[in-house]
Amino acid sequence: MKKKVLEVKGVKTSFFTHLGEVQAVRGIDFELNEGEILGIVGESGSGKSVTSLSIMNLVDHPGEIKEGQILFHEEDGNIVDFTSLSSRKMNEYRGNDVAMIFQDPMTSLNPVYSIQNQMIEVIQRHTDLNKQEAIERAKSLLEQVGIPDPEGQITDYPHQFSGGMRQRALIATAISCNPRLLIADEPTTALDVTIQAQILELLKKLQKEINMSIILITHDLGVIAEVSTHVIVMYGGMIMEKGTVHEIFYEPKHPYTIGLHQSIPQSAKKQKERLVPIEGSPPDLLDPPTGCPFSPRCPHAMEVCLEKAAPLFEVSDSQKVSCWLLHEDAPKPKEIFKGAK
């Protein structure tokens, strides 16, 4: 039986602006086991990145984790609730047990410090290595992630690295202390297709080498299909559907998940077929819908959908769907109950 690494229970995160409360994450639950790669997918504004910041306890003012628990399972079996830790105590976990790769490698790296200085700062903070040992460790990590000539390039500055190399340097820094959990927030953003593939292959390789769990956040279903073992589909700050990669791609049940599939090209063979967009706009999280957040855009919405959000109905041991169409008394649209394909 696999060990649990992370449990997220009923987490709600809001931002209190001058316009009102933006309910970015509205009560989400999921767990992650050792060695798994969990993909979190959804369009912009669905709450993916705020979920990752909540896990890292990096939600700054005017944001606040209002409710819920984020339980991290340590190697020795001890369970820590990240939401209850002080900033100083949380710093002992960040970069050590839990690491994060942020969206933009150019803005994530400090332009006035060399790659070497930025890497050894993290290594020395969480290990007993002296400066020279930390430099050797940093060179070894750069070589591990595929940076050519790490001996010569470690003293370079971020602007001297290409986009793909900056992303590799960030990954090297993130794995420097062999974290149990790595969160990768849009790790292939702004990279060309060839470099994207290399970064994804690198993440899979590193996951196997150090047996870490990964949360991969993206809006790209192709990226999710490439590397993930399990998938969560988010919309309007809530989880619409979760399951294995096979279930989400070949047996989707939520109308939003099906809409995502239908709005992207399926194969070169079908290139002449028209894509089916999801009509309408994402919900305003200053004033989110009372019921299912997708109901204003859903072609199968019923009266109950407008009044109350659906619970997560269990389709299988691994697949759960927040949709009233899964209720035993609901109509059964064939495109949902036979999958999207």
Given for the second form:
Amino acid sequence: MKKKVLEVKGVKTSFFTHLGEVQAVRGIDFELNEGEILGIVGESGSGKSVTSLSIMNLVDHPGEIKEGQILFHEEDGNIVDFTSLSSRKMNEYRGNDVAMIFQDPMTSLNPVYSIQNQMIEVIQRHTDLNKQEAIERAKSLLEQVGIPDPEGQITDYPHQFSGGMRQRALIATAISCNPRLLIADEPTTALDVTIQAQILELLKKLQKEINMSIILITHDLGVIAEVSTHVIVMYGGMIMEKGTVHEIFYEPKHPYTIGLHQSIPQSAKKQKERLVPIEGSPPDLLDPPTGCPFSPRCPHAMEVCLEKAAPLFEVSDSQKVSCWLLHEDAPKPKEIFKGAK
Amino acid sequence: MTKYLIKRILTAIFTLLIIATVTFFLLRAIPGGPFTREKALPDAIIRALNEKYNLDKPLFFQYLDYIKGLLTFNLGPSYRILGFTVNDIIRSGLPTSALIGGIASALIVIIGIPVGIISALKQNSPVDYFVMFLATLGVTVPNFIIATLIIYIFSTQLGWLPSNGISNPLGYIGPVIALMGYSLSFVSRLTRSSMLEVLRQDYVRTARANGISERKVIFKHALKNALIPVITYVGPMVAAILTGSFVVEKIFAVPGIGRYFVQGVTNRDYTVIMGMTVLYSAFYIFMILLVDLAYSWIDPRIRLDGGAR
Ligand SMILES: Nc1ncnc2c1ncn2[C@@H]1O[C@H](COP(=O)(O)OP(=O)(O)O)[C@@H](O)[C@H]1O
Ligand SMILES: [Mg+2]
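Starting from the form predicted alone shown above, please give the structure in the form predicted together with the partner chain.
Below is the whole assembly, all chains and molecules, this chain first.
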């Protein structure tokens, strides 16, 4: 039995703007075990970033976690609900047990402080190391993430680093206290393709080296295939489908997942295949549809889909699909139930 | 660094010479002269005066004469305030103006920046609304109205402050407040908006995601970045405030230097106008230098020697 790291239970997060309540995350449940790399994929605006910020309890005003629990399982089995912590208590976990890196490395480092300054600030925040020890630790971290000359470069300022190097420095800082969980929100989206691959490799390597779990957020299924063990497909602030990477890629059941597959280039041999975009646009989260958020765009939508969001139907121990087609009375369209795609 | 400073100082001297030159010839291009009166003086007297002050010599000769004086810090005699040189005028007025201006500048920074920070941190709260209301008043109400109100309320009605002059130390309070009004409001608003802008930045979110305490997020990560535009404003502001204000000094009967800027112009008192212009420009250039030094100290992307690393 694998040890759990995180349980997200019924989390709803909204932004109370002057236009009304933007329901960015509308009730999501999932678990993450030790050693897993969970990919969260979905079109932009589907609530991936808000989900990750909710886990970190970092949702900014006017946003708020309305409902649900974020249960973090500590190494010793102790369970804390992040949503119930004061911000001071939460700060002891952030950067220490759970760390996060963001999409844009160019703007995620403070331009007026050196890399060393920003790294040792975090190290000293969560450990008892003195300054010299913290600097040594920072250097070895930079080495671990592949900065060529940590000794010479640690005192550099962010503007002296390239985008890829900055993301490495940010990763080094994030893992500086050996977190149990690292959340990476589109960590490679802003980078060149070659650098992208290097950063993903690095994350995989670090996952093994310090035995942490990772939540990797992306809109790119290719990235997910590259590194994840498990996948969650999000749409309109809800989970459409989740499963192992094999299940999501070879036995997808949700029409949205299938649509995502058809809308991106597949392997080289299939390059002649036509790409099929998903028609329509994502739901308005100010006034989300009552039923399944994907129903207005879904080629298989039934009456019930418009009225009521589907529960998560269990396809296997690991695969769960929120789609009425999986109800026993529903029709079984060939392209979904023929098995592999 | 030393090389940079020497370069900057040489540039400053050169700039001042250009300013002096342009002012000199512009003034002579304006019709009328220091001895033009509504009731014209007899020709003989004007001739005698012109001769006394070398105004009858060729313009270029006068110009060289002036620059020669300038280089030895001799700004020449006033044409209208008899028996006084421009140096005398500055020596008698500047200390008072600079003292009042110095107190005002210091208070603007000491009060304006914290108020702006608090306002930003309490965005859209009653405190914020109140501060922003006052700040809006401060930038829109002209200083002569503020000055008049201070005199009316605190001197005439309440009798707490003297209404005239600075023989009593309490006399400084009115001029200082009237002088501060606009800039204090401006600095508060600027700090607030700059702070709000910086608090939205990704690196602030990174710091929070790393568990850095809110206090450090604000005072270490946000503030240093937020101060950059504030410093840009405060530098030239100090130059303007230290050299006095005609209106404020007039209303409070402060024997400062502010009035000579205006008097000099209305009187066509060439040397006084020149002196005031050069004095203000010198302050201004010096403050800009300080601002640039502050930039390079705050922001590592800005290198004093100009080249990128
Ligand atoms: N600060 C905010 N105020 C209002 N709405 C927000 C805010 N942040 C995110 N949202 C909304 O939440 C929804 C989900 O956003 P996000 O989680 O960033 O999507 P993504 O899947 O692209 O990461 C979007 O519709 C977005 O408009
Ligand atoms: Mg996002």
